[in-house]
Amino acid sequence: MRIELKPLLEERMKKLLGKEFPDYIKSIETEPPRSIRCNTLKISPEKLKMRLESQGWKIKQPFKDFPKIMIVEGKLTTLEGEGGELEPLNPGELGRSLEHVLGYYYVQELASMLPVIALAPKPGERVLDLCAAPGSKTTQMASKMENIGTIIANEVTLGRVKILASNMERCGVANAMITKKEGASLCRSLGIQGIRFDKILIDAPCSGEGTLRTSKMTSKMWNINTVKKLSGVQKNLLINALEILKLNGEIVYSTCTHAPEENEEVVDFILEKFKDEIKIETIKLPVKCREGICGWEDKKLDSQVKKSCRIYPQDNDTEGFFIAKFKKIK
């Protein structure tokens, strides 16, 4: 399907892109694969591949030290007289499975995998996921956690809270609790009463320029303006949200888009706030990654920026990414 990037869209991406502009609009207009992340709160990667291989999908397991992450290529239909061939699965399949009703899968593209795979909460640590619906993130760290410890799901709107505890049931995850508030208000209000977490994942709203190739309307709804306006929004979540970390805690920032003012940009501005009392982390990721920018437009940035990451589609056949670290030391 071809995509029409607005004017000042497209020129950003030319300019963040060079000579690979065309490449990228090319991995945009294209299907992505239809991934899924097993649940081990329920059962194993190797008994849902078999009970999913039994009904003819066709799984590949594309990163060898992270079994969970499967991509359905496909459905065999056996014909008549042939060993049978590849067929796409029907629209909604993934979501009307018996597997995925009991909760053994959960329907997630796979960028969106890498934040928790960043982040690495452990069994016995309290997490605070700040900006959760519709789930994915949530139900992932519990699955990691094999439901010990705690996490504090939070999210403002009440329509999306009801989704974020319906993911959650289906999942069965049994060591989270669900809070509604605006999330740097949350931050203040646990500070006040000395609740401090050893992890914090803010996978923050934002403009969503890496969403483009599941989600078409992005491209109609976007706005520079919103880009600004949403920094404010994401600076001020970690802000806060770093004020409640223990110390040689670990918070992980992400989103799901290429600006720069809601990447790079807010990674610049927490360096230079807390200096010496934070620092950013390398992140290993089973993606190919692509270093932070440490400049844009007239706007020099720290070069400690480049160690956060970006996700493009065109390198990974994925939705685009940025994913940073840190750590507080002092």
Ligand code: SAM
Contents of the next structure:
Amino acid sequence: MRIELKPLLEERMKKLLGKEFPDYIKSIETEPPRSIRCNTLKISPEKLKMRLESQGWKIKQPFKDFPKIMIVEGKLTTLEGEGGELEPLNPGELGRSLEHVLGYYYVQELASMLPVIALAPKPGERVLDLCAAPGSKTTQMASKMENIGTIIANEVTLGRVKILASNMERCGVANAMITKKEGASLCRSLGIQGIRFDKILIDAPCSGEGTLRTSKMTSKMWNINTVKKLSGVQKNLLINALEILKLNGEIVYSTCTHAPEENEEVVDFILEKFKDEIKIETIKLPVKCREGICGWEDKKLDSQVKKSCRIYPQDNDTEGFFIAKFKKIK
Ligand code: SAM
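Now show me the form predicted in complex with S-adenosylmethionine, since the one above was the form predicted alone.
Every component of the complex follows; first up is the chain already shown.
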């Protein structure tokens, strides 16, 4: 499907990508592969794969070390194996299967699984998911934590809190509580009560440039004022979250946008504000990541910003994402 970018967005993407811009456009004009994440709170990846394959679904596990991540390549027209042809799933079919209703898997775009891989929450830890709805990453964290430890899953919008709650219930999450508050103000009130976290995920509200492949509306809604406004919201969330992180605790900041104002500029601002209290960490992910950029328009940024990851659709056949990880050292 052809995508019309607004002229300013097109100009900015060309500035970011240079001669790779046509590859980027080609990539976002196609549907991304359909990915699901096995919910190990309910079933093992082997059993889930067997169940789905017995219905004719063709399942690929692209990463040896992450068997929970599965691509549904399509379904066979015959279950006998021979002579069957692979056809695409119908729209919405992934969300209608019995296995989905039972919470055996979560339909989640592959790039969206990466922030939790970067944060690596462990059983027994105390974790804050500051912008949690609809819950793809809360449920992913609960599964990584084997339902042991505590997650506070926060969301500011009531309608989205309800979706978060229903996804957590469907997936059998038993170690999380939900709060409904503006993120920065929640951090301040937790701070006053002396509550501190081992890990915090800020999957921030953003302009969504990375989701153009699946959300055609994003391109229509995009405007530079929103980008600039969101940058302020994101900085405020990070500043307040860092205050309630334990010593040696870690924060992952992620967005599904390419806009440097919402990504590297936020990271640069935080590095400057917290100076020797935090350090930015290198992130290891099972996909191609590009370094954060150290300058945008006429602004030069701290060279440590390079340690953040830019994920472009054309690199891994995913949506676009940005991830940075900080550790509190003082
Ligand atoms: N982490 C979620 C997931 O993986 O399913 C997606 C989060 S989405 C990118 C950002 C969420 O933050 C939205 O649900 C939005 O309503 C919420 N939000 C927006 N502003 C917020 C704020 N100031 N404090 C907390 N949540 C906020």
